[in-house]
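Starting off, we have a lone chain in the form predicted on its own, written out as structure tokens.
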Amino acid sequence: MAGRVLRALLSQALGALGVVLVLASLVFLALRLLPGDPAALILGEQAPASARAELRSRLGFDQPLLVQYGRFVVGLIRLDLGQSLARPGRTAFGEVWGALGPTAALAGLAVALGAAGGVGAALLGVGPWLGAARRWVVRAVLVVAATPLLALAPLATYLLALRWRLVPLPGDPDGGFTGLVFASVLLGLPLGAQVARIARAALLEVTHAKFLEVAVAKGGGPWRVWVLHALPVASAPIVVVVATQLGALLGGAIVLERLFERPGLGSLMLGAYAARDIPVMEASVVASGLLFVVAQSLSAALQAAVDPRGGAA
């Protein structure tokens, strides 16, 4: 049994680390081999021949494309792609990894606050709390789910932020963790609107069960009967449902850094895409591929615990 664990575990750390040499190996033929000269890209036409000669020399666009992919991938493995051209002195991994903390906070909340707005709102949506008012968290919970997150988070800023000036723009580098928290509850609003449904649906499947009918039968309260009971045989799907979601909301969490200029991976991205700043661009690129890739293989263990078949299969 250890055995199959450990074999399996080792080909999922294979295929990952084999999806991650491709993503950086399409990032690196990507910046060689479109049209143009990139040292004059980066350093504008108007740049002395000298110049752009010196910067190809220095980023080892002079030699062949063999000799640059066999030293970008020593580079990769040794973490080091060279120094940030917008920021001398400064390397590319380096300059990624001050940018992963930001992201992870950001992500990491917006996980917690969107599983938990989600399973609660869906015993909202089932429980007896509400009575016939509960019609309208389902309604809400459809309406987040339909709305796009680039349409949501710039109308919820604008209200919250803007006009009722009740929370700190998620950008004011003077927010805080106030400010944190806004813009995680903006990335797990769309994840908590799906383990709302997948969460409702699956507390629906128990409500008629004999355990429901014995603890209701002892004098359980709506919170013991509801929380206590059913919650937790109906929680494999909701495990699911999250976890299926983590690469999305990684994605999320990078365009709504950019949105809202805040600290992060995204603005990084395409902060080193605006200044043509090459070694960052694929340090930045290569880092969050093996995010996702990292979000996927804990997806899939995840969804394994929860349902062995399903991992077996």
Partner chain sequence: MSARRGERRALLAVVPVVVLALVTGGWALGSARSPTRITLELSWQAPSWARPLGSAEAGVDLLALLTHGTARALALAATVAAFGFVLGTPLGAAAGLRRGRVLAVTLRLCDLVQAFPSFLLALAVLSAVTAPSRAHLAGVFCLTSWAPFTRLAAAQARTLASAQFVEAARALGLRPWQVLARHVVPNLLGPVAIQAGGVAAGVVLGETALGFVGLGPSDGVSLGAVLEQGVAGMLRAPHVLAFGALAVAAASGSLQLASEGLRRWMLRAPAG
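So that was the form predicted on its own. Now I'd like the form predicted in complex with the partner chain, please.
What follows is just the one chain, with no partners and no other molecules.
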């Protein structure tokens, strides 16, 4: 039994590492297949040939592709892909490390808010608290689920930040915590709507289960019946939804960082792309992939923990 669990964990970890390696190789190849001289792209066409040759040898671009790849993989393992080109004196992974915190805070808070809000909406949509008005909760969830974050976020920013001055303006350095919460709420909204839909379906499925009738017969109030008895059954599908939405969440985080001019992995990546800062680009893409894979593995483990019945595994 323990051996099986260990084997499953090992294969999960190997799979995760494989995904990161494939992504890393993809970005490596893409940056080397770039037509033209990368040094000219970075330094500009007017740069003297000697400076360009110096940069090429510093980046290792004058070596055969296989040698470059070997050095790249070793660099990945040692977490050392060289120095940033745009900001000399800083290592690529140092830049990534600094950007990781803000993005993790944004995504983590969004997951927490989205999950809590989604479960709350699902409970309100199923339970007896709102009476007939609970239909409107269901409809509101549908509307939110159908609204793309890309259309919603800029409009909400315009109304709340510019018109009504309720939240700090994008890029406001004094925005601090309120800005973070506002961005997280926006990022968590689509997630919350998905969670609400799935959680409501899962709750409706157990509505007529015997154990709920027993709970009611024992004199349990709606709170006790729904939250204590019904919700745990719905927890596994909720974790699954969050796991499947993680990729979209990361994409949303990049868009929101751009919108709010927040520092983070997304801003770092886009900046490095624009400046052709190859080491930072490689490091940030690999780090984002790693972040995604780790979060996904965590949610798989959590899924196994909350639902011991076990699925296909």
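Everything quoted here is computed from the prediction, not taken from an experiment. Positions refer to the first chain, counted from 1. Under this definition, the rigid core comprises the largest set of C-alpha atoms superposing within 1.5 Å between the forms.
- Rigid-core frame, C-alpha of G220, shift of 2 angstroms or more between these two forms: Where the cores coincide, G220 still shows a C-alpha shift between these two forms that is 2 Å or more.
- For V126, is the CA shift between these two forms at least 2 Å following rigid-core superposition? Shift of 2 Å or more: yes.
- Task: For A209, state whether the C-alpha moves by 2 Å or more between these two forms after rigid core superposition.
- Result: Indeed, A209 is displaced by 2 Å or more.
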